[in-house]
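In the block that follows, a single chain appears as structure tokens, in the form predicted alone.
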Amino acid sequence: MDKNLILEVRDLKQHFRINDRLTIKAIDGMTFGIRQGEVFGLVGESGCGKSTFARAVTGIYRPTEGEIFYRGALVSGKKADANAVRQRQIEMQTVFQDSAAALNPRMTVEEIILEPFRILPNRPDAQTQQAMLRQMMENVGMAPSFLQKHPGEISGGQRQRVAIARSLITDPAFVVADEPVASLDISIQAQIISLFQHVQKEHGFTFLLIAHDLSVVRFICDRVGVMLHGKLVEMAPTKELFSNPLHPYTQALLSAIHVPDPVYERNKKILEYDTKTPLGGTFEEIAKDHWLLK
């Protein structure tokens, strides 16, 4: 095992049995690795098992099949390590892409953002918490005064910024972002992508980002991983992902992304894949045919 990995999977499966002749196959045998530090890209469009791997390594679905190793120890399964385990929901946190729901209404930004601390084992004092609650507005861009209203109260942007503090408010090693800009304008989103990247640099955590956007996570990723239908199809460096991508569905996505010229928008051909297409085979097996694997 490659000691440089925070996390890893290796065919990772996650079913949902819907009924004696239905099974849906959401993520069907994944295995890679991401690296202490790093910032890695997943893409894929909706529906592909972007938000189901999400769930998955970060404990909240069950995996069907396969592992998943948090610094080196299991954490799925019945022989998972009860430590790691621990340690996985101590460093590790999310950022989900519905802001409205993923914060509780009858609560202020206050209590939101301070809710983590419940969690830890050996949490600060009141003081500490305190300080560290106003530090992290600071960094989110939001004075003071938000602390005391309730989500209702805030636009979706600024709903973004208290999710991002608090799950960047007890220092995680491991933050899960999936698709945390979707659902906003896009002035907001180059602002909470910024904000993003800023902070990653400054604590040095491992960022999961989630995304469709590919001009995001161009913007802001070291890896790219490209899912179809529940598996692997593509992962290399952001750069020579974009640069030289060798699968025909990467090449379809990348094809169709905007570019702020009505000239080249114009006259661009946008690629076509057939997702209904079978894959032909495991990740690895496409990675050893197609040199994907990098």
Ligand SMILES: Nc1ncnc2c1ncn2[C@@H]1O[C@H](COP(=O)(O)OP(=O)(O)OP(=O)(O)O)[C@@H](O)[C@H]1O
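Small disclaimer: the values here were computed from a predicted structure and weren't measured. Residue numbers count along the first chain shown, from 1. First, how it differs from the form predicted together with this ligand.
Rigid-part assignment between these two forms: Leu232 and Val176 are grouped in the same part by superposition fit.
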Given for the second form:
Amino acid sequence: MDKNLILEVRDLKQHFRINDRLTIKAIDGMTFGIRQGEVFGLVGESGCGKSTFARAVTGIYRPTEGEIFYRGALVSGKKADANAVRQRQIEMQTVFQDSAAALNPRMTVEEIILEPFRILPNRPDAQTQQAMLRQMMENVGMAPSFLQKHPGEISGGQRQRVAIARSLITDPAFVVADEPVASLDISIQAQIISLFQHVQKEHGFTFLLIAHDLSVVRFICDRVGVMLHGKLVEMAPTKELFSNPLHPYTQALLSAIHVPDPVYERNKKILEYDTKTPLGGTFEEIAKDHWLLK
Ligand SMILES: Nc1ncnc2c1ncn2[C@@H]1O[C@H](COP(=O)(O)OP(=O)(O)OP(=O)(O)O)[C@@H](O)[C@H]1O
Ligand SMILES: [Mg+2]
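Cool, the form predicted alone is there; where's the form predicted together with this ligand?
What follows is the whole complex; the chain from before opens it.
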């Protein structure tokens, strides 16, 4: 086993039995690893199993088959190493597509963002937590006046930003973000992706970023895995994947990116796998107007 791998899956399968005749093979045999400190992008069309993968590796689901290792120790199945499971729980923070909707309606924004500190063995004192909280509010573009509000009193976009603040506040070792900005306004998307990138560079956490938007992936990921029907069909360093995609599905995904180049635009053909129009080049255009690309 590669000692640099923080997360590894071997022949992972996650099947959902709907009834006697129907089983959905959401994950159907994935084997790969994510290296310590790596920014790994997972892409693929809607329904290919990305969210299921995120839920499996964070321990929400019990895999149907296969194994998941965290820092080299088994964290799935009956023989899971309890210490490693606990370590994963402490070190891994998640933001899901629907995180905003899942916030506890009875807690204030402040309580929600500070909650992950509660399970930390070595948590900073209350004053330090407050300073971190204020900084994080600023980073996600929310005024301190939101701190005493409840999720029901703020917009969906603001709730998602609270979920993101919560995922980053403890300086986690591993962040799993499943389309974390899909529900946000385009200008906020760029700001939040820049924030993830900024915090990642500063603290070096391992980052699994699940995205539809290939231009976001291209912008911040070291390596990209392309999923199709519950399987990885291609995995490569980002530059390599974008310059020389090998699998036809990857080629199709890439052909759907909007590239702001008139000659390229004219010659570009959208291949048949295209399902949605990604935000494309607009992301980088917007990001340029923000603080990160200065
Ligand atoms: N808990 C579940 N029970 C039954 N089927 C499920 C469950 N979760 C996911 N599925 C099915 O598994 C497949 C993969 O779903 P998943 O949500 O992982 O896809 P995805 O790649 O995240 O899609 P999207 O890009 O739309 O978020 C889909 O066919 C979905 O309907
Ligand atoms: Mg999903």
